[in-house]
Structure formats: C-alpha cells, structure tokens
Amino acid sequence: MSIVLPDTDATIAAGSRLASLLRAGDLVVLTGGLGAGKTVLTRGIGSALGVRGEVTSPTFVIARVHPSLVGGPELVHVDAYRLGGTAELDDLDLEAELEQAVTVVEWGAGLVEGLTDDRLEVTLTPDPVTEERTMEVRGIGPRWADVDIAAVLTTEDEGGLP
C-alpha cells in the first residue's frame, strides 16, 4: 500500500499510526535516501510506543535502545547505513533483542531480512521539490497476512494524514 505524506507532521503521525499495528518481535525495515523522512517516521512510532528518550538518527551510534515507560516493547533503532555487511550486523547481536522490543532498522534492506520471517518494509521516497513524501508498506511473512495496514495507514484523524 502507498500513502502520500504532504509533511514532517503527516510522517510524525504516519508513524503513530504505525506503531499502533506493533508488539515485541516485530522488525521494520525502512529503505529511502538522506533526508527521505526515516528517522522522523521512527520518531513516530517511538512516540505512539511510550518510550525513553528522543528517537534520533543513530548513524554514529549505529544502534539505540530506548525502554518503554509504559510496560511496552522497547523500540531498538539501528541505523545500518555504515555497516559493511552482515558480519557487523552480526556484531550487534539484535537477535538477542528482537523477540522483546520492535526493531526498526534504516538501511537495512538486503542486511536484515535473515533476523526473521516476518517485517515490514517501508520504503520513503520524498519529493524534490516539496516536503511530501509517498510511503510505501508491506507487510512479509505470516505475522502480517491477515493485518490490514492499509485500514490503519489511511483512516482521517487529526494527524494530518489523508
């Protein structure tokens, strides 16, 4: 599925709505170039999840760890840009972690897609010339066959979103 994001409050919000279809064990993937809205979608979700700390870019870090303050799933956001392949994916050891938080990994398609049978993919792709950016979803493996993201992705709300 496919929504357009006419700004960074409908990335906000798109990623709110996001995290509401979210629990331990899940892992998203987000694919899109410098500045196409990733870690601000992650700022979103980690948001809607109850976390600690402000979700920002992780590029340095490449790996972040923010625990719930609501008795939720931790949200772990990893950004993959800098990794030179699986072997230092390995080295971050996220299979530990994965089955009790929700993984959202930047850059992380063709490095990721082994941790489990079941992600989602969100690929960004902004506009050059405006703030919009379209979202694209979709859900792999069985945990996401009967989820209707769709439904969640596209329903009005104050939000901004369509």
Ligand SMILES: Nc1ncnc2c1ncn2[C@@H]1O[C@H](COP(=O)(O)OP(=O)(O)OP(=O)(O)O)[C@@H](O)[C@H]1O
The other form holds:
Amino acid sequence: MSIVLPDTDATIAAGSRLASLLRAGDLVVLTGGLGAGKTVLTRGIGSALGVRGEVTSPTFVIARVHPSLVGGPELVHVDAYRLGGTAELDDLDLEAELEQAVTVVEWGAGLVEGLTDDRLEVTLTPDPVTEERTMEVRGIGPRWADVDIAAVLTTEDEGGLP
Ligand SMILES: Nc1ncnc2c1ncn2[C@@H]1O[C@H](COP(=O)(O)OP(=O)(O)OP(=O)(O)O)[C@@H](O)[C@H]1O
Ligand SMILES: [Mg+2]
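Next, give the form predicted together with the named molecule, keeping in mind that what was shown is the form predicted alone.
Everything in the complex follows now, all chains and molecules, and the chain you saw is the first one.
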C-alpha cells in the first residue's frame, strides 16, 4: 500500500503509526535516496516507541541502540549507507539484538534480508517539485501476512499522535 506524506510532520506521524504495528523481533528496511526522509520516519517510530535519545544521522555511527523508556522494545537504528557489504554487516552483530529490538535499517535493501524471514519494506519517493513523499509499505513473510498495514496508516483516528 502507499500513502502521500505532504511534509515532514506527516512523515513523523506515519512513523508513529507504523510503530503501533511494531514489536520486538521486527525488521524494517528503509529505501529511498539521500534526503528522502528515512531518518525522519525513524524519528517518528522512535518517539512513538518511547525510546531514549534523539534519532539522528550521525556521521560516524552506523548502528545506534535507543533503549525503551516505557518497558517496550528498544530501537536499533542502522544506517547502512557506508557499510561495505555483508562482512561489515556481520560485524555489527544485529542478530544479537534483533529478538528484543525493533530494528530499522536505512539503506538496508539487498543487505539485511538474510537476518530474518520477515521484514517490513518501506520505500520513500520524493516529489521532484514539492516536499511531498510517497511512502510505500510492503510486509514480507508470515509475520505480516495477516496484518492490515493500510488500515493503520490511513486511519482517521489521530489518538496518540504528535
Ligand atoms: N514530506 C517529507 N518527509 C520527510 N522529510 C521531509 C519531507 N519534506 C521535507 N523533508 C526534509 O527532508 C529531509 C529528510 O532528511 P532525512 O535525514 O530524513 O533523509 P534520509 O532519507 O535519512 O537521508 P540519508 O540517506 O542521507 O540518511 C529533512 O531535512 C526533512 O525536513
Ligand atoms: Mg538518514
């Protein structure tokens, strides 16, 4: 399914909505060019999960763990842009964290699929003229087979959103 995100706030809100679906063990793979809004979306996920620390795109850190402040899963935020390949991915040892975390990987397509059987694939496509992004979400594997992603993303109920 896909929705249109007119501005940064809409992308944050979409991240919050996605977060309501996420639980420990989930892997989210974010695709989209530089500045597409992957980190902004992750910020929305992190704030709705109630994790500590600001979700940013640090220059030297490839993976950052944000512990939960509310007794929920931690957020492991990975920026794989500078990762050389699967050998360096293995060095991060994401498997160790995966079971108790929501793992979100920017630039993870083609790299992290082997980590689990299931994943949420999110693609952000900017409009060349406006600030609009089109977000496409696809659930892969049995975990997502019966989840109505569209219902969560398009609901009119704003409860709990920033
Ligand atoms: N609709 C929108 N959704 C998200 N971000 C938007 C939107 N419109 C404008 N922006 C701006 O675009 C930028 C997106 O930056 P962000 O760091 O999230 O991109 P990114 O996809 O993580 O890039 P990178 O690949 O470099 O990590 C932000 O400065 C944000 O304010
Ligand atoms: Mg980023």
